[in-house]
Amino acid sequence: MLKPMWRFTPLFLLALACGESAEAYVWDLPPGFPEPRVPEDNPMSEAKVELGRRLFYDTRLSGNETQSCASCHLQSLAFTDGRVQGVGSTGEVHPRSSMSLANVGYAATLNWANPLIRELEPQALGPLFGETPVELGMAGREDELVARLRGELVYQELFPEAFPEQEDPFTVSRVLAALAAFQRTLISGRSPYDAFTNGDSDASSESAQRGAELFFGEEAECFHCHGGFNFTASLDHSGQVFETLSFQNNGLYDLDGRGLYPTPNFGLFEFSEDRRDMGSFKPPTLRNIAVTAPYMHDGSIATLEEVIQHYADGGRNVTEGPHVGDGRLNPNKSIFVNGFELTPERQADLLAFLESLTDEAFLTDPRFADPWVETDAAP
């Protein structure tokens, strides 16, 4: 039986801390969008998120203060970091790329194939204290984490600002619970494609539109796990009442003619063990696409052309190399990746659509931006 890459007990639940009375935080959503969900023992302030965002962008939450969250999730490209694969605060190289972080707050499930971490506050546990893979490498280290930031002048008022009613804020539970709140407001929609919808005839061209129709539309099929104002079928929100959780296998591999994925990539297999889960993982929203490159879990398509040919060709026939094997023909493919016809006009058509979702004004936020870089800079 596979590992998970990291598993948390719902002890950690109780130990986050409830019923501050900071201020209250407001939101700033884009037309049709729906507030995020937030748990009850973590309510939303203004003071939780500045600390958040104090916190995501600290290298003392790696062991050896190299690197930061931001180190893996650069603002610039939505929060991804431009990797084939992830790479950790020691060096090891991680077995996927890094996901967006755009509207994550919205996400059903939150990594690429674990169906259990649905919360923003325990999947922080992972990359702070996991150790297969390595990635800010605290492990064992919770009291000199805490210590280390209970040192730094900024935290000695931000923490009590964000949890006013604690004795003691500084503890590991409530660095997770502001980093969760500041990650909650990473939202994205205000793409040209949104502002086209909302009525502006004049932000989407006309190879855009001819996208649209071909992505949305029954030949390409693309909108049934990339569908909705996040573009991913795994979405949750406050005015959800089912959560929507979605793994998929696209087909891009089959190494024994019976689906069997590259080590350690397996999927949501290595949770249900189930051989028809062999290859699924969860589809990322495509808001942003255009400057996440390189694509699928483990980075291994470099360019948006590839991937709609990927996708036109009903999958990937891997003729060389260690991977060889005809993911057209895996048994647990999903069966929307059946391929459809790509013609010079249509490929191009559909890439004006996917760039017509980047949204600019996302990506240079100065509130999602590095605040330590603004203390730096003040005279």
The other form holds:
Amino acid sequence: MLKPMWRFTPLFLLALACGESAEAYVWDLPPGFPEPRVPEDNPMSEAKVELGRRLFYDTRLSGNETQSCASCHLQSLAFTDGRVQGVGSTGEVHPRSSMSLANVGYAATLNWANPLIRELEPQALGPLFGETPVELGMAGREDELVARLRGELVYQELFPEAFPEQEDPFTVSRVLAALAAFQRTLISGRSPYDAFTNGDSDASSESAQRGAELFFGEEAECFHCHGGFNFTASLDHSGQVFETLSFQNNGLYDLDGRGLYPTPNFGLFEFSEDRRDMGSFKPPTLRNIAVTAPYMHDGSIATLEEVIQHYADGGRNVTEGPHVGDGRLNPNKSIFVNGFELTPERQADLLAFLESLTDEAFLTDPRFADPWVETDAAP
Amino acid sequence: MKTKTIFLSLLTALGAACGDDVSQTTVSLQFALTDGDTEIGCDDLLAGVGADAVDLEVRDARFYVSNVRLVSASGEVPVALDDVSPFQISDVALVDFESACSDAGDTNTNDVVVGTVPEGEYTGVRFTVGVPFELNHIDQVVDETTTTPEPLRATGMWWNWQGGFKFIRVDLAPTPDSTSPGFNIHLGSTACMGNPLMGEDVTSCGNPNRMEVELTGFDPASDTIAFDLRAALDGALTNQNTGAALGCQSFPMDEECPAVFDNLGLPYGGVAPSGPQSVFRVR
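Could you output the structure for the form predicted in complex with the partner chain, given that the previous block was the form predicted alone?
Then the entire complex follows, led off by the chain already shown.
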């Protein structure tokens, strides 16, 4: 069996020592992709990425040792979990749906609508130590976490390798650093659509091409919020001077005729307390969107067909249940969610286009898979 | 209280030792967790609290104190906090009544805030409940190499949601036959906005939520500052949970919050408090 390419690539180019030994990390980027922005105090290295992968899949990261990050972020689902809303290690239901981690290293802000979290390192504090809701449930148990990790032979090698300059590399912030380094490698850009734009004219069906035209056209207007190489308005990479950052309201709800969204998912309003930001969320990446159902911050749309219908209707009119109200008339709704004429053919075309964003190689790449499986199987 | 007597005599000794300093003296502010006037602690019962008179048990009770001042006839003087314990640095102190009854806590507790003031006849105390802005939005790390001050390393007090710290953390669990879902009070700065385009973290918070406490008729040598949980829950809807966050966790538009914020003397949802805080008092 062919091993992944990168194992044979000389990943480390020894750089001249300046204070400490630095190894230049070589990214495996799809054509046209910039390098993700890497914080100065957390440079990439192969050892760190491998450590991060181990941690990402390690249930010792949860209080009752039942969950890891991967419990809610499954590779086969582009690192979402297929659930309407996340379920934490103690059974508590998260108010929001899990998010894809494809190309998460390029995101300008993290989570559905938190303008304050802009790096992967602090993001992981939420699932690890957050208590509203409890996800991994480690609040107040950081010493226990470090002790658990210290006891693992694999880590006794990997932590010092990943953090060579540290006398005692076992700390919570290095756990965060390694998790972030691994997540920055979760790059997806080898879908049929990419192949097509890179010159392989057979890679995309005619229907998908018509769908792309609609998507990027001024009638459906999807590209305004799901634009660029990552199909999102939330973008930050190394070649960029300013981050693009945007929170938008796409008309899912209007409970009170003044734009109210169901509690507690108020979107950006939670932070700005400006009523105009009620219901504004980050437009997520649409890469691999065909495998990340259900959709939206609260998982309230089950299929892509319904998502397309939602936009064609210019929002959602909820006529029964606890969230009755006409989201189409939400005063905070973006002017780009105006509705458009949807024929069955157009529906099929848009769907074909969205499906052409699925990157099978990403979903099965052994570099992103659970590393403990091999170890456990070893004699 | 026995421990307190010992502490006071120690202070007198310390004061004597610094005789040649321009009459500085050590002051130790004693705090107590109470149910009305009764001192309580971890796991103790609060019977019939809030507007719904439910039974709750203490699972956590911690808060940060900063900007401490003593008041005499001639005005107020700052209390210079020293770093005598892991619970305080010059800018902030953690008062911690949680003794491992919370999953997010540990056995360490702290009920004093210690500092120096010029000698004088003090009859009042003023302080802020909260972490000063400059410290509230630092990177939260727990390295042995970290520069994070020790009182700020308790992950149970982290407020990852708004990128700061919980100023007050009170967790109250229902008793086995209580109908209440439980009630937490998590106070912290909200409506915090950064300027991401400038690469800055939090630049300001629309609701700082730092409580100002002023207590008169207070003798630092003999009086205790009570943190009264019954008073904190006065009028609160303790038998329901309407927002996502249990009790009042400073989240906007949560029905369980207005009464609690009013007791803390803080505005909530654009409504000013009816008066000063009523939760801390002299005991």
